[in-house]
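Next up: a single chain in structure tokens, the form predicted on its own.
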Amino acid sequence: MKYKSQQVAYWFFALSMLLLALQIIYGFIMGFAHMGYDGLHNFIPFNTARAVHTNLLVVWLLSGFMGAAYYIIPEEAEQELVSVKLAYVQLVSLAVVGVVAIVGYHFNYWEGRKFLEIPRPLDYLVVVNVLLFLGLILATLFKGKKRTTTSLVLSMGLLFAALLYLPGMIWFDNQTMDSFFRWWVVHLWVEGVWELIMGGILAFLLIKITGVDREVIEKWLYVIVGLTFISGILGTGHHYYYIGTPRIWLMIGGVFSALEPLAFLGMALFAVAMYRKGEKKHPNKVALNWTLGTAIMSFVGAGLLGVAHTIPQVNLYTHGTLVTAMHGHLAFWGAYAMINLAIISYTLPNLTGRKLYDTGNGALAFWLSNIGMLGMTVAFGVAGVAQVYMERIMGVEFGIVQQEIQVHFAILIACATMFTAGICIYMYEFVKYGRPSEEAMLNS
């Protein structure tokens, strides 16, 4: 830790680490009723369960992207963070909007929209939020003595991510419309500005841990930031099939969809590229495991797994089966969970001056995790397909349908359990390293 400020990052990546817990809990909720067993529906009906455990995701990924700008900015920039106790504020009201959604979500207030159910009132003031942590991050860059690519880039998948939530503001009577611009706000940002934020961090980690020269490695930066907005805009269209919208956003929903892959190719080979050609031994294993580990696991997740089912002869069948779901699980776990975890991993021993990552935990914590996830995405699969075949196929009602794939949840949740004992081995390390230490920024 070079600068005393970077400290606010631990409470972000704090905040991520309580609501990960979170989000798990309301899985196993719906993992559970999906095997029959829904003795919580009158408390926690499956759609307020569905509604919590995806903006737990949401949430908790945007406070690990803070908390790695409150770290990267500073040391990149050179500089201290502009306000200390203004992050400290932003910091609050993130936890106070999450807190307030979703126990909203339990009480029927919400607006309803898939992915955006957060409430009219809150959207203000997470522009709010988000406005304020923007001036930080831009105000100490600019005031800083150096405007690196790695910084640039980070902060403008920043900038973007916020000026993408807006469309999803906008009110329509109309429910093309309406889904038309909401997938503004969804697509755009996982498959297009976060893509940046990854590409962001995964560079800032691959120079801090590989030793490679900064100039080499954000040069791919370049190739990915083209790659993302090539495929990522028009890629937009696989969610336009079946919504209302002309029939031309087939081809392009397609065609740019089968490209999407190679911007996720594009970071993998990067990154294996860069450890190879680094000489750089650095200690940290579990932080490089995590690293290598995002850009190899999006590229199935996100990129193979989401072409497999996107093209309109495909996606004519599987919309909206459990198909959707064996790609979203892998996609948001190798694209973005992974990488705050690596950031994480990697800040910890900095921030509070304890090197712990020798220890066999931290590769405990990253093999149960990544088998169990794989593992229920495999059970999705085979779910998913099943479900096609009967429900999309054979024509059996939906119900009968969804007694028929329970075994597969059996599975599932055996694969989630193993998941969940890697996550709370990681968090339980994440405690033993304690918090922040004056001592560490002196050893630095």
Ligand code: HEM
Contents of the next structure:
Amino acid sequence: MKYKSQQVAYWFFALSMLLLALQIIYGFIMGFAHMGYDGLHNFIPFNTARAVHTNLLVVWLLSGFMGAAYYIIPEEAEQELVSVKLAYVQLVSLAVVGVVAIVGYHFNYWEGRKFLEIPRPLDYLVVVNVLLFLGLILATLFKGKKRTTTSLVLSMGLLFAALLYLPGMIWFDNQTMDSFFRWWVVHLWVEGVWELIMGGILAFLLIKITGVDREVIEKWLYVIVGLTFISGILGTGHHYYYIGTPRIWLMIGGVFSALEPLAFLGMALFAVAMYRKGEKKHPNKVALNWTLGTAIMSFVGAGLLGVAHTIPQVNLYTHGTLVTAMHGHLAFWGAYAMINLAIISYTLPNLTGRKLYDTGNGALAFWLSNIGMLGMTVAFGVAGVAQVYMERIMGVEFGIVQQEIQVHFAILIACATMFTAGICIYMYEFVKYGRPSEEAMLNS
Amino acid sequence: MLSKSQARFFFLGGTIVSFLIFLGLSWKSLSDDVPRQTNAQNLTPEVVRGKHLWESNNCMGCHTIFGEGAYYAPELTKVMERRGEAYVKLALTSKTPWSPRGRKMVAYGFSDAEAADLIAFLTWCGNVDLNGFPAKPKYQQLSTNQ
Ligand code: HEM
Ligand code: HEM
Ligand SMILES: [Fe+2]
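Target state, the form predicted together with this ligand; input state, the form predicted on its own:
Following is the full complex, with the preceding chain placed first.
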């Protein structure tokens, strides 16, 4: 840590940890409900649990990205944040909007549009919050001495993410139009601008951890984010196959989304190549695990498992089944959860001054959570494929199929328990680091 | 080898070209094809009220419509065709959780008017041209239980 204001990042990360813990609890509620144990139905029906689970996911990831930006931008721009006080205001207001939304979901206060359940009035508060965040980041960047590619790509990702939130706020009478613009948020986030954020954070981590020359890393960063947009923008078409939009999207979406894994493959190859090339080996092994891990797991979860159902002929049968949930879990985990855990693992020793670089707990958390998540992916996948064959190909009724596949949710819960054990250890380590301190600054 | 400025050009150029093509295709879809495929002229006030109810109760948090939503409860695009109006009305107006196979739905207890709006919405959805989704199962004989 070189600049005192970077400390703000710590509190965004702490908020992330808290929300992740809650997200997991609601995941278990749904897992048990799928297994037939729906004792909470009267208080937390499935749709509440689901909205809470996915919205907490998005909010903790965003909080992590914001923390990452508050850490990275001052360091890259060589400039203290323009206002620490406003950054704390932004943190608290983010937490308040998040909590109000989550509580509202328990009282039927929402807009049932998958992933965008936050009601319109709260959307405006989100917009104000994000404007404040962007204002602070961009002002720091432009006041700073340097504008590196890494910081530009990261800021561009954050800025576009904010802009793309807006089409999701428009009301349409027509369900097809509603869905059409919902994907401008959901798809163009995860398969577009969030990849810029991920790429920016990944480049920062690789520069710090491997010591490879910045020029080399940043050149490849441009190539990767170029591939992302060239495939991902028109790849939006893979959500326009079967929602009342014309057939042209079957071809456009099919071809371009099939190219999307290239960007993730690029990230994986890039991270491994830079690791091999770098002569300086940073002692923070935990951060290194998560950095290489995210590059590889995002390729598996988003790239391979995405392409597995992106061809229109396949998607006709898998569309809206548990196959989608399988891919959703490993993609979000591999790409965006892990990049957050990577930047947190890298920054914590620098923020707090405690150098827990290579602990057994750190490794255990990494392996338990990853193997657990892979097991969950397999469980969802087996349930999903069975569902597709029975319901969509054999024509067995939905409810009967669900009873047949209940057993896979027992496996899901077993694997989720392992995953959760990993996350608990990660959080235990997080707490053990203690708070950010002034000495940490003097030491570095 | 590729230089950094060439890489930047690849990124900016590729992004701008892709985005322009995307906007063009979106414009064409939304202005010509979508109104036709969705029978936009049939979006009556009942259908629109039904959509409001669909959203304000987060039906998509358990069901899918056009294959989008959650995987806890059945896909509803063709529900009117599959079950008929009487059955759907019963599920919507029930004061106790509807649970034909043990899995419970929220007991909304909608009024007759609200149920009619939701049924209008679902009927409209069922008539949208979805390019063949949901596909007819290849082996229909096992499908039982109306
Ligand atoms: C990190 C990147 C990604 C994340 C976080 C992600 C996540 C998700 C999620 C959550 C859904 C469900 C969306 C919904 O139904 O509302 C979804 C759907 C889908 N994803 Fe991804 N995805 C990623 C990348 C990809 C890639 C690269 C591909 C293709 C190569 C892909 C192909 C698909 C397809 C075809 C669907 C539609 C499934 C259906 O029809 O039900 N995804 N993705
Ligand atoms: C203890 C761990 C977890 C369990 C038991 C769990 C379980 C579930 C269940 C049962 C669903 C609902 C599927 C349906 O609609 O029927 C779901 C949805 C989802 N979960 Fe999890 N989850 C867990 C952790 C996570 C984590 C760590 C992430 C992200 C990294 C995640 C991301 C998602 C996403 C994106 C969806 C929506 C998927 C879609 O619509 O296709 N979950 N989860
Ligand atoms: Fe997508």
